[in-house]
Structure formats: C-alpha cells, structure tokens
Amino acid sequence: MFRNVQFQNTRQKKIDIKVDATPERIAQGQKLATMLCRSCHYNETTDEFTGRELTEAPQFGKIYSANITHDSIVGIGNWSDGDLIYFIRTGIRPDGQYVPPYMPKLIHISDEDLNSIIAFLRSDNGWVKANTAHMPASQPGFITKFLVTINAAKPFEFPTHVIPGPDTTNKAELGKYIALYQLECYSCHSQSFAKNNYYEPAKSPGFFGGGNEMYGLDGNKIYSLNITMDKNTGIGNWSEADFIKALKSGIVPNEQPALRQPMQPYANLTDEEASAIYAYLKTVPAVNNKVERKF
C-alpha cells in the first residue's frame, strides 16, 4: 500500500464484512505478509511496516511505501476490513484515490487468503503495532504518469463472485495458484511491468521468460531471470531439488547467489509448495531468452 498519488478519484464501494481473525488465519496471513508486504513496507529503522523509500523502483519515480500499522492517522487504523479488501483488490483507497502500478493488486488471490492477510494486519504482531512514522509523498516519474494517462494503469474491477482456493490435490494447479495468484511471480519474471496482463497472466509478453528491467537496492540495474524450462537460457537443466533450494535459500546449482533484491528467498514456503511451483513451471511454454547475469 502506498501513499496517495493524485491521479484518479473514484468512489470506493463499501464492503460490509468483518473478518474473523482466527489463529489459523493470522498464521497464514503472517506467512503471506512476509512474502508479499514485508519487502516493500518493512522499515529496518522502526522494525515495523511503517514504509520506506523504494530505491529499487526508480523507473516509477521517487516512491515511498505507506505506513500500514494500526496508527489511525498515518496508518490504516481507521480502515474497515471492507476498506482493506476493496483496496487490495482494486487499488482504490477509502478516500477514492487510486494508487498506481507500483502497488500490486491481488485480484486473483482467494478470498480465504485475503481474509488471512486482513487478520494478520489486525493482529498484535509487532510489525503492525501503531507507529506514527510518516513517509513523504511519492513523486511519480514519467512511466507512472504515462501508464495512467493512456489508461494502461487503472483501477481493477472488484470481483463479483467468490474466489476459491486452489485444488490442493492437483500439484501443478496448486503451483499455478501460488506462482500466478498468490505471489504473482510472473509479474517480475515476464518481459515488462508495463506490458503484463494482470487479468490473464499467461497472455503477458515473455511469460516467465525474464528480461524485465529492475534495480537492486544499491541502484544498479538488473534483469529478471528466465525461469521457463528452456534448457539453454532458462532453468530446464535444473532438478526439482535445485529449484527448491534456489527458491527457498537463494542458491543456484553452481552455488552463486541466485536471488538478488528486490527479490528475496521465499523461506516461508514449504518444500511441497516450492515443488508445486516447479511442477507448474514445467507446464509453461519454454521461452528462449538469454538474460545476462551480473554479480
């Protein structure tokens, strides 16, 4: 969630819902927040989700992630559960402002997983306890303004149907859900943020073929890797064990660092979940696209 950017003003639909914060939901929500929210909203100085400058995304401008602690003034303490659900799905804040494309919108994640994220954000976890730390207003760059101007970055429609969880008995389908709808791995690992098809991810140019321009925390330009099963330019020669090790620990088969900021190792995934992602990637058409690695 990011601070207000003055682009569009539209009415947020009121969702009358109160999430039942069960221990199971809070635990699942913390797992998801660790993989989804923490990378952008965690501030090392405060040790909380008070937001920070996203130096790894200069192509979008000088961007600051928002304070999403319980604080009622600069955080989300006054937001209802329905406000949060509507915002995470569409990008529209309670005040009607739309947050542009640097804020991922979870349009396909299951209702249960989304409820779990809400339960965690409402919990007494130290990451989200009220904190008055205030981030400066973001200063959107040309790309952000251009995407909004041409209507390529607009609010997503709020779903009108229940979004179920995946079929956990089907390994590849579970992996598809995690990779596309829960963690949105394709968003970084396809050709370009600007060209991704978020409604139908598989139609994104260069789907999982890498080459998306990104930046490390040090400001150096890097490119996302090709993680299709192409044997020459992708991970077609990796075993399942190789993939699980790389995804969870950040080490590739040749023992060089595999994962660099802004991506982090997904240590919170179980081996079964990582294995399911590998099974799904084996069903994705291979893309021949060599991405040069720089260390």
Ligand code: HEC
Contents of the next structure:
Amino acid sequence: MFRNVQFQNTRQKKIDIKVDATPERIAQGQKLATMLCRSCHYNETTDEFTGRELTEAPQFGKIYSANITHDSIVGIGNWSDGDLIYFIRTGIRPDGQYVPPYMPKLIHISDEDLNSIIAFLRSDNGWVKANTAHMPASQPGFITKFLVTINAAKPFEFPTHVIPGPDTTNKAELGKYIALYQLECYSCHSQSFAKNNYYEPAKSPGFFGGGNEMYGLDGNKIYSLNITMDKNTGIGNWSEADFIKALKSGIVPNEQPALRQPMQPYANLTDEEASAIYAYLKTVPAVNNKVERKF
Ligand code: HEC
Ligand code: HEC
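Follow the form predicted alone with the form predicted in complex with this ligand, if you could.
Let's see the whole complex now, leading with the same chain.
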C-alpha cells in the first residue's frame, strides 16, 4: 500500500507461526479485540474494522487507523500470522516500515492472548470480513517525525522467550497481568506517555497516579485520573463494588458525570477480572496527585 511518509526502514524478522484457530481462542480474541483494537479500528459507517480518522490524536498529525479486515489489498488478507504477531509486538510491518506510537504495541501480552487476537482477526466475525473501504495514508506531524528522528519513538524488540499467561488462581497476579500487560491501564494512568517505562511498567513515573494529558473524541484535552488507593486524591475511598461498576459501565460514585473517552467502559471484563484489577491496585503504592476533571 502507498504511504507518503517513510520512517526508518527496519526489517521484519520472519516468524514461522500458524495459529490454530480454536473456538476458545476466537472467543477470547474477540473479547480482547473489543477492548484493545475496536476503539481505533472500528468504523461506524461500515460497521467493520475498516479504520477511521483518529481525531483524538492531533498531536501526532493527521492519523488514520488502517483497514484490518480480510481484504488482501487494503486490509491484512495477505499478512501471515507471523507478520501480524511481529507487527503487534514491535510496530514493524512486513514491508519493514515502522508505525510510530499512535498504534500501541503489545510487548508483554501472553503468547496465548496474542494468538487469540490473531485467531479472531482470521475468523468469520462480521467486523473483519473483507471490505475494500480504503483509508488515506496518515500524515504524521512534526512531533511524530521529530520523535522518530531522535529515536525516542522506535520499534520494540521482539521477545526472545515464551511469554506465559498469569497464574489465574492468584487474584492480585491476575489483576497485575491485566492492568500492566494485557490492557495496559498503567500506560494512560501514569504521568505521561513520553515518560512511561514500557519495558518495566512499574518504573513509570507517577505510576497509576494519573494526570496524563490526552485528547477526547471531540479533540479537547482530557486527563487520566489517579487510580491509586490514595484516600484524598485517588480511589482509596471507593468500595470494590464502586470500582467494578465504574470500570465496566463508566458510572462513578458521588454523582459525578460518567467517564468519557478515551476511557472506555470495559464491559467485556468479568466481575472476577475487574475484582482482580482492584486487588492488584491495592498493592500499588498510593500516589498523592490531585487531578481535576474538567468539563
Ligand atoms: C490508539 C489507536 C489504535 C489501537 C488501540 C490499535 N491500533 Fe492498529 N493501527 C492504528 C493506526 C493509527 C494504524 C495505522 C498507522 C499508519 O499506517 O499510519 C494502525 C495499523 C495497524 C495495522 C497495520 C495495517 C497495515 O495495513 O499497515 C494492524 C495490523 C493493526 N493496526 C492491528 C491492530 C490490532 C490487532 C489492534 C488491537 C490489538 C490494534 N491495531 C489497536 C491505531 C491503533
Ligand atoms: C486510553 C487511555 C486509558 C486507558 C487505557 C485506561 N484509562 Fe482509565 N481513564 C482514562 C481517562 C482519560 C479517565 C478520565 C475520564 C474522565 O474524566 O471522564 C479515566 C478514568 C478512570 C477511572 C475513574 C477514576 C475516578 O476517580 O473517577 C477509573 C477507575 C479507571 N479509569 C480505571 C482504568 C482501568 C482499571 C484501566 C485498565 C483496564 C483503564 N482505566 C484504562 C484513560 C484511560
């Protein structure tokens, strides 16, 4: 596909994997893609993952997410499973081009969860059936080009070892896996995207203390909130039920307005998973950082 900006050309290492698309994997992949890919790749007009303009990422330029349906010309029909796995972990496409930070990379997600996402992308689910709707090429702005030029935004290394899933019998461990490695809550909820430590998330400045500046769908600035257990500035006074409700429905206590994009209602999480995230957050050091919600 034609793209008008060339970033550094790296090479995609060929990974020889064919994912076995079991019904369990397709179901888990659909759940994960709903929480991890839909917000950017779903298009309301086509009702498919044909991509859209990311108006909420003005800091990066004029950015369009891609068509990731089965179409072999404008979609990913010609990519192998290994191509997809390599790309989702590192950001490097089969043609060697690197996609800058506006497409998040899943460097810690378990091999099994990643296989599930691939199984879903290959499935006969209506969201990914071949569709020729074409997205214009992104026009990354100055900042993106600058970050890439100074190497501040560069491809992640492809993991050299097997990445196992969490011990699901250990509640806090499961919560940690979801919050750091699977859904990456910390990446939005720490101080800033630029300062996050993506290789060792817990070393990110202001870990879970909020205040990270981002943009809502309307293009206005919005800040992530402090979700440490600090009683004055975090969610230390929330009950577990308050937390589960807020996370899954966006409805927060104290008659405050509901949570807005880019925070999404994680309706697909089970109550057990939401409760596990809560158990993990209780182990995270409280951060005293007051973030005002502006409307
Ligand atoms: C925050 C927004 C965002 C999220 C979330 C996101 N993507 Fe993307 N993705 C993008 C953008 C933007 C591009 C296109 C970058 C470009 O070429 O300018 C892209 C490109 C891609 C491509 C490359 C397509 C091509 O033809 O080059 C694939 C494959 C892809 N995404 C898969 C996924 C999957 C799978 C998920 C979920 C696990 C996901 N993306 C989540 C924004 C996102
Ligand atoms: C894409 C960025 C992003 C991601 C990922 C994200 N959040 Fe949020 N979150 C936000 C923003 C922004 C707000 C504030 C929304 C508002 O003010 O309306 C928020 C608000 C919240 C709140 C409300 C806190 C309060 O004091 O009212 C909770 C709880 C929360 N997020 C938990 C989570 C959890 C748990 C995850 C991971 C499963 C997560 N978030 C992932 C951006 C994000």
